[in-house]
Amino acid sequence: MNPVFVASDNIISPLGFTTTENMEALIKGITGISLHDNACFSPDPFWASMLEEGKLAEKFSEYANPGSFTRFEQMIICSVKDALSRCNLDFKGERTLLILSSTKGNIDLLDHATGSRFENNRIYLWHTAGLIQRFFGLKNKPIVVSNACISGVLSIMIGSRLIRWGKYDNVIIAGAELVTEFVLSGFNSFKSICPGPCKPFDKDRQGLSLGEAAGTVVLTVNREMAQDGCGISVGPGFSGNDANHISGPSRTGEGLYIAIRRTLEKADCSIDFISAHGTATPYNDEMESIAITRAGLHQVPVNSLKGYWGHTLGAAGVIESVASVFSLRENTLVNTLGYTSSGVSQPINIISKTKQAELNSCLKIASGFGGCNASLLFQKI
């Protein structure tokens, strides 16, 4: 089967509009999470990581009229544009596919004031994917992956498999998510929103911080296009569903353990660090610590990046995978912002300080509502 390489990537968040800008902020310990007081989203102030509308519209105006596209669509187009500008691939041919990853898409269009500006079917993810496809002149019908918070990792996994099986030469994976009244009220109903910036794996964690972002990963079969002379390949990946509960994760970490175990069985290398899901909710962090320990990886350095970007749902697996690729290329372990002392039962090795290390492989893991879990290997070539 064909090998798969990372050709290019992008991250758009409150920390910047390129991967470099975002990663420089992470290395400096800068967070995008801040206090917001907006009655359109919540009657009470809330902590979240949110893009400034003016900056997004200004950037998008380089490509098209912002008034003709939703914020969600603008984020995706800006992200894909930047990623494609950084690689020399024939993405308009028959051998290129687009995969869109999101849990809610244009969900803000349910609000009459916003939605009245656009046609009704703009709310559907399949319609958004088709719009993005046409904007970039892509020939093939796109795929939508919307499977809770593993959507981003699962999209990269599916894209790499399609290249490995010879179906396509290039796959563009774009993930995006908005912070909206709908999403915020949903997590508030679970009482899972932190009254401050989130603290993944910490003993004082009180819940998650929501975030909005867009990310793009361009995969290719062309080894010469592997990024910046320090190529990264996408290795084996698996998903597992423990069907434990509609929102609560397995107390034994069964689904995530299965996904990790199967990935390790196919891997041809040891694991140098783990990019965890790390939502800073009591049950998720505990479950991950159990699954990591059951897989025999409790001594491997682990980080969560939710303290920088918040939880970006369907975009999380994409932007955190981009950060993992950056870490491999730069031999840099990024610390878990907000973490001070362990609040999980298993003695996993949380990265508490950003530092240099010789890195050759990363295991990216993700978990989501409905018991879904995913695990994916990235490796230097």
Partner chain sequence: MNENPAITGYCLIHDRQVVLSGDLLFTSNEKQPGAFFTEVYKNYSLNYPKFYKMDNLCKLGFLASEFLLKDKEITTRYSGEDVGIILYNAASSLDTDRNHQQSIQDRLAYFPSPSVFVYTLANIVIGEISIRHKIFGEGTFFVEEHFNPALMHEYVSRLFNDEIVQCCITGWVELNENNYHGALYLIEKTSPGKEGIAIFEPQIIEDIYLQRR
Contents of the next structure:
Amino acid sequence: MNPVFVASDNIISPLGFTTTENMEALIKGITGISLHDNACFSPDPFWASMLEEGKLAEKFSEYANPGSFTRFEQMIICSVKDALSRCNLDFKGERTLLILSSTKGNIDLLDHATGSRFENNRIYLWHTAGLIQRFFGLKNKPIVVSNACISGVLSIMIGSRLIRWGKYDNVIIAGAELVTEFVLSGFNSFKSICPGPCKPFDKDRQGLSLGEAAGTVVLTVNREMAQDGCGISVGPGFSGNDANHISGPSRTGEGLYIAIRRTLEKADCSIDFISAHGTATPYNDEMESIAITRAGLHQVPVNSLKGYWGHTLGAAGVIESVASVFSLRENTLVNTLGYTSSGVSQPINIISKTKQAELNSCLKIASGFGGCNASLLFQKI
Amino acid sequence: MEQLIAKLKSEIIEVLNLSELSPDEIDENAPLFVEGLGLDSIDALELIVLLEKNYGLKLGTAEEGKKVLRSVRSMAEFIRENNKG
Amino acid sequence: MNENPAITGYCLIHDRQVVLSGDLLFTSNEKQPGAFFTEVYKNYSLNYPKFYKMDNLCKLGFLASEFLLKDKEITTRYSGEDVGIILYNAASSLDTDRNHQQSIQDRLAYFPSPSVFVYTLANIVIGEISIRHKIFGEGTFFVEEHFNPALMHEYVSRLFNDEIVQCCITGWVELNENNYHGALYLIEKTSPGKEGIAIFEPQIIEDIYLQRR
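Follow the form predicted on its own with the form predicted in complex with its partner chain, if you could.
Below is the entire complex, every chain and molecule, led by the chain shown above.
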């Protein structure tokens, strides 16, 4: 079995266009979530983390004409471009694969006003993946994972398996999601949107804030490429289903518990911190606290970064994994922005203040509609 | 009132896709959730949409929601009280 | 131990037909996918009222899994977490996405529906099958332009190799406007004397899908 290392990464969000810019903002406690009043997205004002108009196109114009690409495509290309520029990867070779992670992709094209500018095929996720492949001149046909809010964690897990199995030497995982009227109206109908910035695990939490972001993780079998002298490897990971309800999380945290337990069984280390899903909906956070406790991890420091980036759906697992890798390298536990006092039934160890700590391993977890859950280990080499 | 209850029953069957039920099989006094029709959280949200769409009524707090969505009769009473004007 | 994963059953739902492991179970003249699925459901008295709440993609996956798993007793023969569901399609949940978009297109009739929105994710079909059959294991929904037997075979074989699954439902569930194509395969480890009904390899997966067998 081949080992798998993180070679490079990127985060694009309102907090910055690189991993470093984003993480510096997190450490300073700056959020990307703000109040928006834009009738193109919602009849009422709403809180979300959204890229400033024009900023993305300006960045993208360094690489190609923004008029020929959708916002979603621009975001992914910018993210992959930055990640590839930070590692010496033979990305055009036969041993490299791209995995695209997104729930809704170019869904804003369903709206006639936006959609009429592009050909019909653009709506399909496989089309986006092919377009990114051609843009970068990648040899292999990409894979697309579209599995609700665990897509990102699942994609990194699948990418690491493909390397471990010897199928590829390098896998580029790109996750992205837009804030759209489509998704916003849906979560509104679910009464899941918080009337302010979201407050993960807090007693006053009232729902999630949506966010848009793109993230890239480059995985490799080559130890020399594990960057910065402080290399990170990707360990075992599993997914599990609640088999209970298509939208409501399990009351026993069954699927997440199974995913965590199976990961711990294969892990050769203890867990130093957990990067939780922590959407700040009453049921999700409660469920996570139960699953974490059932897995015997209630004393392990845990954070949710949704207070910084909002819930970025198909990108969430990717950008939060990038943050986990950063935390391990910098020995820094990032706080759960929006959290003041616990609003979950289990006494889990929620990080309320950003601090230094000796960190060697991180468990990234995620849960989503369809009863899906995922758990993945990151470790210092 | 009885007319409104009958209308509501057909609307509920339609929006919740309870295709195997006829309006007569719904007891307007029975609880809609858990027992009774055994509806779930998505159904509850869908009933809120029904009240907005067909009757122009918005539910305020979660507490009020619980009270109004207890049974078909409580929904009908809520509609009648709020549609007076 | 000579235990290679093999195909121990398959169900095709396509072009107004239901085929189970080579046998034609049901045909109809109904062209509308939704109406056809309801006809199948009623004909077999499946007695699962949640069926009516599902979108067409989930109805397709649900029906195929009902036939595929009937009498297979997978829940008694396997622990729920050892059963995986790995599905693929091209259009993701686009059919329901269009319905949801319709409900928000007009500002004067702006009524997004939670029971429609929840189905705007393709992996909900994995959730529905999991709920019905108490399956807790590995699940992934992949989007591919075309039916891809090579990827399907390789990924699931590796999951067996790594003992991530002991049993796996895999296949294609595509629904886009009036076109639908469901092809679910049950993959299990078998031993000599209990070989299943077909070898699990790309060519055979494709032959089954194209009804060349």
